[in-house]
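Only one chain is included here, represented as structure tokens and corresponding to the form predicted alone.
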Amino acid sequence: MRGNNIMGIIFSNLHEDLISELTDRRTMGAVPFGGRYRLIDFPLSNMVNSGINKIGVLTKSNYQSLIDHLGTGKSWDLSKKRDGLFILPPFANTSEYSNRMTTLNSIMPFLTNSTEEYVVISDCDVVCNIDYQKVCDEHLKNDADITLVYKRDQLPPKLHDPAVLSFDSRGKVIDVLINANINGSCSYYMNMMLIKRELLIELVNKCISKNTLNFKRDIIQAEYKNLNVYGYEFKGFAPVITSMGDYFNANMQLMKSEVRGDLFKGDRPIYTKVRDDMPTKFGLGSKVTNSLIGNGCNIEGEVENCILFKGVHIGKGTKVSNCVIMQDTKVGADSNLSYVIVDKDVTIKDERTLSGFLSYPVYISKESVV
């Protein structure tokens, strides 16, 4: 199957409430993430890697910085006379974006005016590097009406709605539980599939018409003994952000060796929206050990096990350790922070000390001075 007849679909708003705290004045896809990226930078990138030239991204609220990350789609070469990168915010009710079944309904002329055979939907909230032309060859070979994305590992404790998938032995579905009380490793839906557009715009209208609007209730679990429907197990590095904890501790997790070598791969990068900037200054006495320094920083003091975007601000005499921070904050000298999320253009003064914990990090909201 060739990339350019599959169009994607991202979903760029969904499950915000889980991590309120980053998303009061941005979606869900343009919450920092990793030194350089926003969420919307692995499921873009994923598509366009794997041949997608055509991607709608649904948004409903909050959308100014992902239109401004976006631009054109020019750093994920979507910037063409034809498909390309379309954003699709809600020009009408917002009420008619309230969930995933009605957000596919508003956007149906999009739908029905594609020519494109496939669609692949993903959501912004799993941190992955996926080769959706394996999943397109899996769909093939199998001839399968959907083949849903799944993982095998303990379900995320808050993941919004989980579908529990259970398979025959050629890894088709028999069985679908929503909302199980499940111990120990399941195989969850990531919120990802391949479906053919016809079905899927079949499938959402005849939802509609019935005021069924749960797309995994009344798409998903209703319709897998009426259709094939296969899975796709994905078994490399895949965090849910659910939560706070979870956002840190997979920011966390690009310390390893082994996690960067699988989530930034030489032949599948991660594109994203370039800001040029002057190298890191280290100033003297200045000490930095286990982090990933974005471009523009100036680190007078001493970093540990830290990850700081472009333009943070060190201060002489001051220790971060165990801390996400994020562009242009400034940290005065003399302070101490541990375990401390902290936003865009914030500014903690001289001689702060703020501690969290590994499973509850200190969050400093955007514009902050503290």
Contents of the next structure:
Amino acid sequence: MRGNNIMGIIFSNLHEDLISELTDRRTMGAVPFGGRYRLIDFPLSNMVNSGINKIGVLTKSNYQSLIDHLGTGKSWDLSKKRDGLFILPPFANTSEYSNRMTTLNSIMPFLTNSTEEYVVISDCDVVCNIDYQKVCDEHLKNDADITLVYKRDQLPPKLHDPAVLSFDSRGKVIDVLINANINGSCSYYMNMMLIKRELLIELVNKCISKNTLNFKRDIIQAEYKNLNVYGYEFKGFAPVITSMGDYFNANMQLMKSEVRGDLFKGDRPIYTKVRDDMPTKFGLGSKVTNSLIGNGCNIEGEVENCILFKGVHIGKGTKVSNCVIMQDTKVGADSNLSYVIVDKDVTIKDERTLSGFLSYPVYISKESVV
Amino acid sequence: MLYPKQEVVAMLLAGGQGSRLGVLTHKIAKPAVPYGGKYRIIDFPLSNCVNSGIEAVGVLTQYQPLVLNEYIGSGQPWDLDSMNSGVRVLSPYQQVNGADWYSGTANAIYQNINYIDRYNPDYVVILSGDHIYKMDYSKMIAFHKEHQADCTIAVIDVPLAEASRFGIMNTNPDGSIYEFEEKPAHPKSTNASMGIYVFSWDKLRKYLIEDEDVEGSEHDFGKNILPRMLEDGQRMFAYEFQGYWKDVGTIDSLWESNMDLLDPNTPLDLSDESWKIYSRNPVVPPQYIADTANVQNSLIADGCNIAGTIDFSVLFSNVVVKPGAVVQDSIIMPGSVIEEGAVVQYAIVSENTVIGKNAVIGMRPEDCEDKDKWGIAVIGDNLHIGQGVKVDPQAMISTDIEGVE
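In place of the form predicted alone, the structure of the form predicted together with its partner chain is requested.
Next comes the full complex, this chain leading.
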């Protein structure tokens, strides 16, 4: 059954400065991930799989590749007469979208004209497979005003303004620390929340009128004492992409079968725009181990611990290990790549050697020729 | 409502059972049989239509249409979902004076004259759903116009030894056909009909209506319509096609045609951007090739999980090959699982079947003592072949087999 009482809002362009190489010409949501996806596929699919039928995607600038990816929303079953996908760029100028609060304020008509009772808000920099219906069930059970999705783990070191939550025995939020100095494991907010639509409108209006524009401080931290704010612990695989190293590691985690099982659930698939590539061709003499490979590749060389997106060519005598190679990149013959992130449409000619290190993968930008 | 005129309407004959494919077509029509690691046979004619600029395609079905209908859906994967045109599935239906199944290829078109008429076309292309090829029909239609033909038949040069398996077109030097021989014992030429016809619609329409009243007619293009037109002195031409073309109506030819994709010399490039073969794509993660895997000269699709040895094989989406399993010279269709230690050689395993641990399916020809008993082994869909079971070459399995200790 589709169509529940929840609508979705996705911030597609936050924290882009943390992986500025990958977001130079695209939004955070359009960053390629995992051999065939873009980061926005995860929140979009999670919402769709949770029965959400109306999703607004907020995007500030650099959104050509995002819009190209989303199209009409057909790939996520969001091309609908009733509701579906709404791409919401700034109306007049990008300053409207300078932070979460002003962004939400500038889409006020979208919020006020909707009829859904609840809103799920998510960013694009967490890769996970979460069922928002369960978040909603908890929310109703707790008679909550806001439910914050959190992860219990070490705080990702570069996480932007992390909000660390404390709870009472019933899961009600009793403290919110922002940018606190914390060692060890804690409960940090994943920038995903469920809130009553009318309450969101009310809080945003209030903050705008007072010119208090920090969403975390002026809504979550300011209001948790006045409202019923609860936490929902997400226990699955959920890396936050806060650096190129994180990006690389999160991709490499997909080599683990338990991680793939957690992220790519058969009954809750991750949808994406698919191109009609032929299946991947493994040549005579190719050697591939421990790798995740998209369709349309042509592999004649050696591939080890790699993520290859669709349409990648690996030439004869070439060895690539511990690399993330994005779509349509061609690596010639007798080359050697190790710990390299190669963006789309790159040409790496014959007999080239490129090498990074686990903690510092080399990045080759889109359409380069090496 | 007035439909915008379509100069060309394509009619795709997809009603055949394809009985020579045995268990592979027990539950699905032949055009829905999987091919090439991610396609179904019908993707080829449908993609050819779109790439040739044909916007209206009628698909004639009557045998086991569920999977085929679901697969075609709105036609969106092939861009055949326009407002007033696109792909339409045409099943036999009840009429005022009774209901009839399609009694022959010509009768199937006859029963859908209304569908064709509403586009007011000049030409109708008749296609079949059991061939693998890439062809620009617009060139054939241009040839038809240029020769002011009433009927143009696509032909391909076949080896003389095989010519007696085909309908052979004997032509004058100008390409016009003077004789049509169905499976001749002593063929005069090697121009085999590919089962692709372009007709001028007014002519075809007339012959279809006339043929309905002919006593004893099988209402078949090859047996009735084409000979009648030739007798009447209509302008019939052979259009020579050059390129890859394969009838995949038998187990052997289906297997060969899949294996052709692994041969770099095969003139059928599925990665060619200018003539894409479109298909409905499953929503699955990329394939994973494990540490224990050894993959050589094979085609593998999204969603597979490979930990065994794969050699000269075509694996469709979501196939799982466990460690120690060996798949050689075989075709494994979507969702099937090859358990630890199983050996699959020269075999076709249909969809969602499990091959149990240490089972042995098929055999290499060089290992087979009696060459007459060698052939491709075929395992049907949704079956469970138990642990240690041995399936002989040439076998065709349609029921579960319990394991042996």
